[in-house]
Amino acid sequence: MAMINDPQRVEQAYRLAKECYAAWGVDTEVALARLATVPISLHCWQGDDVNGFERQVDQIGGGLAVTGNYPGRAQTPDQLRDDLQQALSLIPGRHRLNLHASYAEPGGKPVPRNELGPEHFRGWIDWARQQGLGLDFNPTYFAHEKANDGLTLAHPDPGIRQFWIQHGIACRQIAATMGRMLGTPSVMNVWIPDGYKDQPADRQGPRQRLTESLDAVFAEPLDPNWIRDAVEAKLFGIGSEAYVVGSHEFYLGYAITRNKLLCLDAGHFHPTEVISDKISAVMLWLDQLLLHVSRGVRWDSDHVVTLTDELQAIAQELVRGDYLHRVHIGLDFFDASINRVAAWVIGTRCMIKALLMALVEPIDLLQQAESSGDLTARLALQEEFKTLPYGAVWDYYCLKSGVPVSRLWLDDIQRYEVDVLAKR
């Protein structure tokens, strides 16, 4: 404990680590400077179990489910913002917030989703400006009476389909306003739950309707300085086990032909698939990419991000391929079985740790060995690099960023739980 409480010892350990990395040709100062420029978009829905503020809901629907009843869930916009501010104070770097349309603040008067406007998010925009954050945005195509049968933009009823098209159009205007007012483009990501529990008789029709609906949503050209449109696929969901309209293949084709961002969610594929392998493939055809980083466990796609092999592989691909300036990194998990604020901190710090590990990797040595055909050296070096002292570099980064080093952030979370969360 004395080590992590003593800034001088943290700095001493860093100097030794810096020398160690320099022997491998890595400049840790360059790596840390690059790391500081990479924002992670935290997702608002971890803090309140995806309830939003339209109304209190017992079941979210749309293939989404949150388990657990840990005390202290945010129940108002101000509580959620307080919790986010607490989490951000424990995370090094400057980051973003990913907001859903269901988190609107209509001022006590219900507003239909297809009539939402920027004025219903003024509280979030003002708060984000005060915190120095960018905002990303998502239409909410679930937890609504017009989505009870699991179909929205692909619905066979033209009236229901038009409602959701209008919702998407309204959300694009909201996202563009957020981007303009905050001076940083808002990534607006479209995910829909549409699909069937059992085998459909017509797979083509819903996908044709979805294409037409998306084209209508994106019809108006908006300034890319303020908004970037993205589409997100999924393999299956609760209630859509047999068929998902917006599959990976569908959205890959749509993103390429319509010049949209493709969203790869780490939990939206078969358990034997990983998105780290997909990044370099899709980046050959797309200008930019959106990642939703989560952790799949069996059928559930949304566990808190931890420092797994796949998380490290995702970060390695982003750095090795020089994609960091072309990829938007967001998180997407919801766990109500543990302290919700701690979940944000754990997941985001792990994502940043993975990026740091990739940035201090002696990539040139690995690629030289590979290009020369010395695969023995490549494997040997990959294993040797695993024991390099990245932990000392991480502690130093936290220290210089003014956030707690090592496990000390947990003390702040425990105090916040006693002083704030437990009293709700």
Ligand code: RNT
The other form holds:
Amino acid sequence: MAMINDPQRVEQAYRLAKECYAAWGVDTEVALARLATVPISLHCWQGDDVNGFERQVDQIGGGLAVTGNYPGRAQTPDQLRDDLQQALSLIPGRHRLNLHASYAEPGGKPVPRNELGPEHFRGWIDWARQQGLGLDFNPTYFAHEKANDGLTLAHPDPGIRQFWIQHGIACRQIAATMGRMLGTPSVMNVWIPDGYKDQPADRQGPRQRLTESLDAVFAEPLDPNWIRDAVEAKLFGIGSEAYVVGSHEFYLGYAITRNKLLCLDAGHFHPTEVISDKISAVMLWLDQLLLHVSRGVRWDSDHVVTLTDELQAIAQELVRGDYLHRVHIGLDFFDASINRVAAWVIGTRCMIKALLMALVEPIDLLQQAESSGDLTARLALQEEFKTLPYGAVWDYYCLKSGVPVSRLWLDDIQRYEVDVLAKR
Ligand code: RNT
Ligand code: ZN
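Moving from the form predicted on its own, what structure would you give for the form predicted together with the named molecule?
Every chain and every other molecule in the complex is listed next, the one we just looked at coming first.
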């Protein structure tokens, strides 16, 4: 019996799959070449439960909650980098790392967030260069004494607002330096927790203050070859159920009028509302988009990404609309109840698999059926396409990319758990 990763078996299955797709008018070689050019930005915070390395307060706060106590959490920058390297070695393609400001390495005494500079990220930049990774970046507006009452850039106290404005300004300099040093623009995404648990008396004031604060953060024009600014909306958080200052409508308007990237997080809307339907709408008005691909489950917006209908729909929209060069794909989930390195691998491999499925879809046939008004054929074909042999194409892509085929990546993770994680 042939092994799962027997190259001859994988290649034979691929040859048959390639013929099958060719019969539908799809060139799998073209699809794989395109797939290899799409980077996914892995979020550093899956590796250590959003802790970072400068926790001053007990709770992460900001309405973020990480549940689970699986052993082996990364506790130092080197451990986190080792874990990321392990994850990346099991994921086909070239990708990026998305860092939060709270992962600074000040060395010696802590540096206040409004005084952070590129020098505090030297370790990350050097490592990223060695690994051939681009870096993306986020100011950290939570897990801090000045964010304890759930308000930051929209805070009524001008002193607190000013502190957070300075943090945003400092982070833009850091991101721009990362972009310049690594030769690839760093997407800097602003997400703030600001909101109220219960009905506010004034919904407008905080939004006006947020507008002014953001304008101050973004005041200095920076080279788009080094940095792209993004803003991320949210419907509600834990402890901000009644009102979130930075809502979708707020940030859509802000991004359009200020020429910023909008960040759509898949877990930040009503449970039946999906971002796959929003992409083609916002791309009419925006130059570029940032995605936080995630999976909402009931109250939680951040479960590990799996190959759901919605993930496939997101990937289909990116391909069908020809948006891949205008959309930055980032991941955003955190699960402390399973092996954290495996969580990265599962989520990222699923994202890439969904993109592959979208790239080998015989979309012309669907669109022809639709434009000729044959909606019966459209539905029939959509269902037929669900069982085309993309699994064989995916295995072949993994083989050719030098990463484990099918479930075999899990063996590496189990070994890493015994050799490294269990000893922490
Ligand atoms: C929170 C946002 C945000 C965070 C990270 C840690 O709801 O999704 O993107 O997950 O900044
Ligand atoms: Zn997010």
